[in-house]
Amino acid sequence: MHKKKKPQKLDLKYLIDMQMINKWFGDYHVLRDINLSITPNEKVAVCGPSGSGKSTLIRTINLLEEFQQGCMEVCGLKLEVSNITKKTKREVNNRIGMVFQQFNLFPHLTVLQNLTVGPIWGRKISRQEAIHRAKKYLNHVHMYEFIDKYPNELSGGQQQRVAIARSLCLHPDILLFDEPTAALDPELVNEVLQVIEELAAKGMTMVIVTHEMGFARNIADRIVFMDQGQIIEESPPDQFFDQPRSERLKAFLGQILNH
């Protein structure tokens, strides 16, 4: 079997550089002007009010969602409104992980065929090679003894972090989390937090969205704000959370901090 070349690890200022990216969904403008640039390594949370753009600003990055005006680059990919292809995406693809609310394993396959399908299919690579990358990321996200389990066996937690270490198999430059514990019962946010929080250690870049502000502070190089699909104000944790600019930022972390 021809093996494809895995891509070569890039050396860019950016992974990801949007500039004056807009989206409508029918006549809502649900982003708006959106620049935003993430260097290598860097972590950035997403936060803002139900509504305001979080979750299709990183759908967009990826190409899950497509922009109707503004250009971007990711992972050194040149993107405008009129070169989206079906190839383009999944050139993106192969770049970038993602890591929904909903867990969306195969029911039917056990832990280790969920981590390999897309490796062995999707990437040409050798059977012995994605049991490897299996093997290596169950162990990152203390899952390894779970490798022969189905996932109606496992805790809605155990899942999210079989999903992420389904992710990391792909070898991505880039993994983006869409409210990663939104799904999960209270008492399982913290071990899947405490996954995410590892792989931070260990350099990946990312961009989270999410609702945990505690877990946004401890994780996060810089936090982004969102509301009505624009960015208001984006600063590192500590400024955000003790000296935030806007009016809007400043009710929005009234609002969540005094809950």
The other form holds:
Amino acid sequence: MHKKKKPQKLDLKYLIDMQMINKWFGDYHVLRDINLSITPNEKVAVCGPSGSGKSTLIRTINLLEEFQQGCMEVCGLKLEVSNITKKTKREVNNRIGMVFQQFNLFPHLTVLQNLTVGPIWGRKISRQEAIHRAKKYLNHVHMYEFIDKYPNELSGGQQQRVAIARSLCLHPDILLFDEPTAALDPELVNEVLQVIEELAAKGMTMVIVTHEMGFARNIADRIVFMDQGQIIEESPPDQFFDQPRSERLKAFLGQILNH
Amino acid sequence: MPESKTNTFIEAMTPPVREGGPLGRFLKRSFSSIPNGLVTLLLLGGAGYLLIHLVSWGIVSAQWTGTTAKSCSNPDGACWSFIIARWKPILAGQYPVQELWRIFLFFGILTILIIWIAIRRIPGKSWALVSLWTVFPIISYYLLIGGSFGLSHVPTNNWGGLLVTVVTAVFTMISTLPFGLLLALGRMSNMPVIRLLCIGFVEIVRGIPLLAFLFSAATIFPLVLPEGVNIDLFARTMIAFMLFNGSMTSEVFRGGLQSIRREQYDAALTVGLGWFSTMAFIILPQAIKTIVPALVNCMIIIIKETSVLLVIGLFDFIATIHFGTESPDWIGGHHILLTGYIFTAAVYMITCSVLSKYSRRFEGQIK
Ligand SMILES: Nc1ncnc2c1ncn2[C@@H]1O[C@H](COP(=O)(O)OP(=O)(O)OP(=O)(O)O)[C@@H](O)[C@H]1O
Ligand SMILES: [Mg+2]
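Output block for the form predicted together with its partner chain, input the form predicted alone:
Full assembly next; the chain just shown is listed first.
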């Protein structure tokens, strides 16, 4: 077996440690004094009203968005405003996987090619090993029989499961999910949530932006509530739902739970 | 509350049969009213008249054999003997007759490559494409110009005819695609100097008419080159063609690149791809798929542009026809020149329409 060495095992207190992160889109202050730390194996759900900056927050973690103030440490890499370059972006993304709301599969590639293009051309892993990994993770997400299909031949739920397998092929230390079920028809939501739950049970560190409150409550060790670019409140699920402290969280929970 | 109701299940049915067949439908539409009928008759009549004349001129009264203008005494018929008797200069100008096999070999290789790329069932397309940009230019250079491998040297000022036109068209296409792509990528670069250079080049060149560009390139090139370096007119023209058409194709590439959504770049970054592999494996394959018809259109324009070669002093396909009628054997009549021009037009037209038919097949595939 050609087992490549995994990048050195991370022995860190925090996999993600954001300190006083601020970000603007033009004049719009979209992230305000964000402090967020995530320990290995932790599962953190992020929720909040639309436009509160949840996507921007997790896209900042893997540097798809740049921040303008503050600093953070991601998987041992110290990131400051001044050292965000193409190189650090790639390094960070070698450690972090991401699953998008709109799946973002590569439409011109088959399922197998979608899963192997990153490992082969980005990580210089042998083709054999890349295919081996792809098959393994397609099995995990129950998509093995679709290996030669193109994305547009799959349902939304199937595409999202392929996207999850794609990010697993890179053996990430952290997985980020940006509303992974928001673009799905209701009857397809569960097959995706189930795959994520299986991953959680295996000990993957995850940050999940979601509107599925029942799911968040089940899976998360901690839930973060965002509003207007700030983290208003963070607490374990039971406390989050049963004893919300801030008025804004109470109002938010009132809106989404009672209708 | 409205009353709830259930409908009975409807079996699938075949669609109603269209009446009349294709000819019936054509007649019905063409003669649906008196004015429509008149227009149809008029147009059909005109087309028929033209066709009859063409056949009578090109076949019935045409002259096929003979080696001088005297053989073509009928001014109302085509003089194909002119084309047939002069096929060597029309094909290759002053290229030495005993070396003509090199030209046949060149055209043979070119034809094989084109067929390989164009016909879907033949496998190994990427090999054909790769050789088009690597071994093919090198082989063509040594084959046509010679000077090594025991082949005699044939300087480009002895070239002529279809050879000059085809070489110019083919190598302009081959060079202009990567150049246009580089310009488009440069225009999207986040390095300001590169971006401004590319924008400036594209915008300036796009604003200059081809002939003005070719003339000034022909005179400016020798001035900017270091002393002692001499590039012949043919090479200068090919470079000028590449620069001129590169600015056109770069706009097509830019359109294709802009049609790719930002999410694809995000996804590529999150699976660990760098700039080069993102472009090569994710962005360009998708972008090029959408612009194949536009690129083929650029190729058609390049083919048609080669008809100006005569004006800047290259002895091209049209030149061999034109000056052929001034050679001592073939002085003698307007109809000989007309035959030559119709022949040239037909060659250009057939090549271009085959290309555009080919690109329309792609348009169908994209959707
Ligand atoms: N690229 C951008 N340029 C400018 N403004 C942006 C950009 N992306 C997001 N915004 C703005 O930033 C704010 C936060 O956006 P974000 O997508 O992070 O919200 P969200 O919490 O994920 O919302 P949703 O639940 O609707 O996905 C919004 O007001 C949005 O309009
Ligand atoms: Mg969002």
